[in-house]
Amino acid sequence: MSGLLTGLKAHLWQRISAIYLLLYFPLAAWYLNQHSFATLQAFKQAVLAGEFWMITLLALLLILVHAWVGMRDILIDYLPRKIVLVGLSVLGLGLMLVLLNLLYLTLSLIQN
C-alpha cells in the first residue's frame, strides 16, 4: 500500500503524540485543578485563558493523529486489502468530521 504515511513515518507520529499527551494530561490536570469552576463560564474562562486553550487544541489534533495511525496500522495488519482501502477512507472521514466540529466548537467558544 502506498502512500505519504509510510510506516516509519507513521511510528513517528505515533511516538510523538504519545509523548505530548503523557505531557499534557497530568498539566491539564494540574491546571484545571488550581481553577474552582461554579458556573461553566468559569470554566470557559479558565480553559480559553491564555495559551492553555491553544495546547488543549494542539492535544485533541494530536488525539485524531494517535487514533489515525493506530486505526490505520490495525487495518492495514489484519484486514483483506480492499477492505483496507474502503475502511480508511470512511475512518478519514470520519475523522476529519470530527475534527471540523472540534473547530468549529473552538470558534464558537472563543467568540462568546
Contents of the next structure:
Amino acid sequence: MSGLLTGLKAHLWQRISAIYLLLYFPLAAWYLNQHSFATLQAFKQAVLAGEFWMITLLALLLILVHAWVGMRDILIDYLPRKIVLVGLSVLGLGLMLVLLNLLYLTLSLIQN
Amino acid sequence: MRFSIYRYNPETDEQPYYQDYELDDALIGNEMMLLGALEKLREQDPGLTFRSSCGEGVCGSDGMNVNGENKLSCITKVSELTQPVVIRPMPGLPVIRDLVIDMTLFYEHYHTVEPYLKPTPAGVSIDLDHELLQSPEDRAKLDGSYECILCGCCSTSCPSFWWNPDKFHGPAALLAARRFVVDSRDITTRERLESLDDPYKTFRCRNIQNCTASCPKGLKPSQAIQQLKSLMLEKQVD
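The block above covers the form predicted on its own; next, return the form predicted together with its partner chain.
Time for the whole complex; same chain goes first.
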C-alpha cells in the first residue's frame, strides 16, 4: 500500500474491493433476512454470529479503501492543483476517523 | 453556406472572438472537404490561419474542433456538417493564432514514453547483420497502435488531459506506449510499464472514451490504455 494506494495498486484495490462488495451485499441481505431484529440484542446476535461479523468487518474496511481511491480520483480531477494536497489530507483524516469509529464499534460489540 | 470561425491573434486581439463567413453554395461540391472550404474562405480573408499539409488524412496537421467534435478538416465532408459550421481550435492546448494550437506539451508526453524500439540493453548496439524477426502473430499485436498520425484529436478531446495536461500523458502518448510495450522485439517491457505506474501518467484515464470517438483513423486509445493497465497488473503479479 505504498504511496497511499496510488497508480496500479489503487487500480487493483479498487477492483478487489468492488468485487468483494458486489458479492457481500446480496449475501448480507440474504443472511440478515433470515433473522428477526425485534431488539438490539437480537441484532447483535445476528451480526456477531458465526463468521458473518468478520465478513462484515472486512466489507466495511474495503468500503473505506474503495472510498479512498474513488474520492482521491475525484479530488485530483476536480480540485485546483494548489489545494489538492489539502483536500487529500482532509479526506484521509476523515476516513481515519471513520476507521477508528468502526474499530471502537467492533470492540464494543464484541465486549458486550 | 455559413461558417462561424474562432479568431484570435495574440498580437492584436485582447480576447478571442468568432467571425462569421459565408461561402457561395455553388463553390461547394458534394465531395468537397472542410479543408477545401477553409482555403476558399482564406481567399476572402488572407489573415485566417490554420495548419494543413497533405490534405489526405495522413499527416495529421489539420486537426480542429468542428461543431463540437475534433476532426481532421481534410477528410471531413462539408456537405455532412450542420450550419452554421462552428470551427474552433482543438481544446486544451494554448492557441497560437486562430485555429493553430501550440502542441509542445502533446509532443513532450509522446517523447516521454520513448516511442522507439529498444531491442538491446543500454549501451549495446544492434547487430546490423541480423534482422529482428517477428512472427506474424506478434506483428498483428501492433495493429491498432502504429497507425496513429499524432493529429492530437484524441488527447485534446480528453477531459482528463484538460484537467492535468502537464501530468497525464493523454491517449495519443499512451497508445504509442502500448505499441512498444506489446512489441515482441522490445526488451524493456517491464521498465516501460513501471514508468507508467503513476497516479497521473496513466491512471488519470477515467475511460470517458472521447479519444476513441474522435480518432479520425478509427483507433481505440481507450482500449489501449485499459490494456496497459491489465499488462501492468500481469507483470506485477507474475
